[in-house]
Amino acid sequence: MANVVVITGGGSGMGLEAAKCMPKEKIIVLSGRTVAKLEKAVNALTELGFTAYAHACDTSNRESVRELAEYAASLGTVKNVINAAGLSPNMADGEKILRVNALGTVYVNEEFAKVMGPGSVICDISSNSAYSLPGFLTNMAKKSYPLAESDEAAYLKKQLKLANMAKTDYQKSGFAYALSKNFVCWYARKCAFAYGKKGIRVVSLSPGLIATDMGKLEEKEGGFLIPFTAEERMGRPEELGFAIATVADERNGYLAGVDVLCDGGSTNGKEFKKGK
């Protein structure tokens, strides 16, 4: 049976660059919640070679990406699994900002780890906005991560009292969007050790500010950080493709159980360029 990659958001921007960084003897599925956007992104890849198809899925909603693993599963093996699928504070409020960026993450690797086997990889796009939380705050959040499997209702109620702690509308929504972040990358630690032992491999992948449309969404608030990456610029869409096919790659089969920090260097750049 052929190998099958498997990209939630993959109709455009980071997802779709990391599809054109695939094998092409790979199948590809392309999932998202436009379907005249993935129909694009297939006949591009299409043109490049590859074999691609395209399944609409809205990953807030485990059924929806119950039906996505199946369907992914009719087609091969299914290899990788990437899900890059995600709101940014300016596209959702709160709420729904958590429902797809985090429980949907929940949905994605519960339901992809049935049908997966041995040699395969889950890669769950986070952001450097993880890493932005205070400490304190992180350390109170964190008390409420394992309910997003248990008690969706208590997650979300305690996640949000939280975020509500900002003044602004879309300071709430980004509070809630560094959340639903923070919870990804230790979702994702989670899931390493629990799908280990199935042969699975979990990793996450946190890009800073990218040009794509999510992006330059962002930039008005989130462009302070460009002059603290290394060259002083957003990073590129094609070169987060690559990064993260590389860690989705399944014979990069060592690398688990942490998060890779792709952002520039903006994260740490906050300390060796300060005052500068």
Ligand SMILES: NC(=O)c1ccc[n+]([C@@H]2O[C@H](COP(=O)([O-])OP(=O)(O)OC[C@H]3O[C@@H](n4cnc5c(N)ncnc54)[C@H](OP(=O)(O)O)[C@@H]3O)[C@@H](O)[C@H]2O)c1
The other form holds:
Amino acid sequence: MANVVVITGGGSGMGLEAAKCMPKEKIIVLSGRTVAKLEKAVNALTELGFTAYAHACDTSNRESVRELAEYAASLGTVKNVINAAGLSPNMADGEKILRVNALGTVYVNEEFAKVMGPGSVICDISSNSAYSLPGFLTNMAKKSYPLAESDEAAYLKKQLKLANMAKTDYQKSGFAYALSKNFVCWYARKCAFAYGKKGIRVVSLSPGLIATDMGKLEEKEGGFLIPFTAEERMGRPEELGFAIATVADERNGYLAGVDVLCDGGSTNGKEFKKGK
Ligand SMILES: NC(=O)c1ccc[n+]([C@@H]2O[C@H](COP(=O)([O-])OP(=O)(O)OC[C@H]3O[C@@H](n4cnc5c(N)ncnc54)[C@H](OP(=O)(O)O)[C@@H]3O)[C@@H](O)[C@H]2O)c1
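Please show me the structure of the same protein in the form predicted together with this ligand, now that we have looked at it in the form predicted alone.
Every chain and every other molecule in the complex is listed next, the one we just looked at coming first.
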């Protein structure tokens, strides 16, 4: 039976770049909401010699995710899931961002864990924004993280109350984004311990500002981070694609229950580049 890689948000950006770093004997399933984008990406992978399929899925809809998981399992053994689907502050309001980035991660991890077995990996894509929140806010937010699995409405209400403490609409979306990505790190850690006995490794990876469509859209507001990176530049999509593919590779078997911060150093740069 062939091994299958599933990449949500795989029609563009880092997800698509990660696909290009996969072993060619694996079947690749690219997923997202826009079929035309997925088909273009599948054609590009096919030209490179990959076996790839497009399958539409909105990760903020559990049924849609369940259907994607069942489709992937019908193609072979689901070995690697990269959950790169996401919305950024300039793309949507706080509720939509939390539904896709946070609740979408719950649906992806839960539904795929049902069809995955020993020696498989889930890599949830977070963000260095997860590290940007004041400590008191993270501590308050964390108290309601478990609600994402048991009472979605209550989870959303509590997270949006925190996000809406910000002044402007953009800042509110920005707070919701940071909260959603802080949740992704927490939830991936939680799942690592929940699924470890089944042999499913779970890990998150947090990119910094990367020159994808999303990164370019956020560059005006997020560009202040560039001087804090070690090389004072944005990341390239292909650099992150390689990092994600490596973290999600089953041979990287002891990397679990942790977030891999791949941000060019911008989070630590605040300590070492104080003059900027
Ligand atoms: N670029 C950065 O600077 C940066 C920094 C930190 C973290 N990240 C994270 O990295 C991940 C990949 O982003 P990227 O930079 O590669 O941007 P991207 O090219 O915009 O990729 C995001 C993908 O997610 C898909 N998507 C959005 N909502 C979805 C939904 N509800 N269901 C399924 N797919 C959905 C989009 O396709 P459709 O619109 O067709 O669905 C798109 O292909 C995201 O989670 C993002 O938050 C990015």
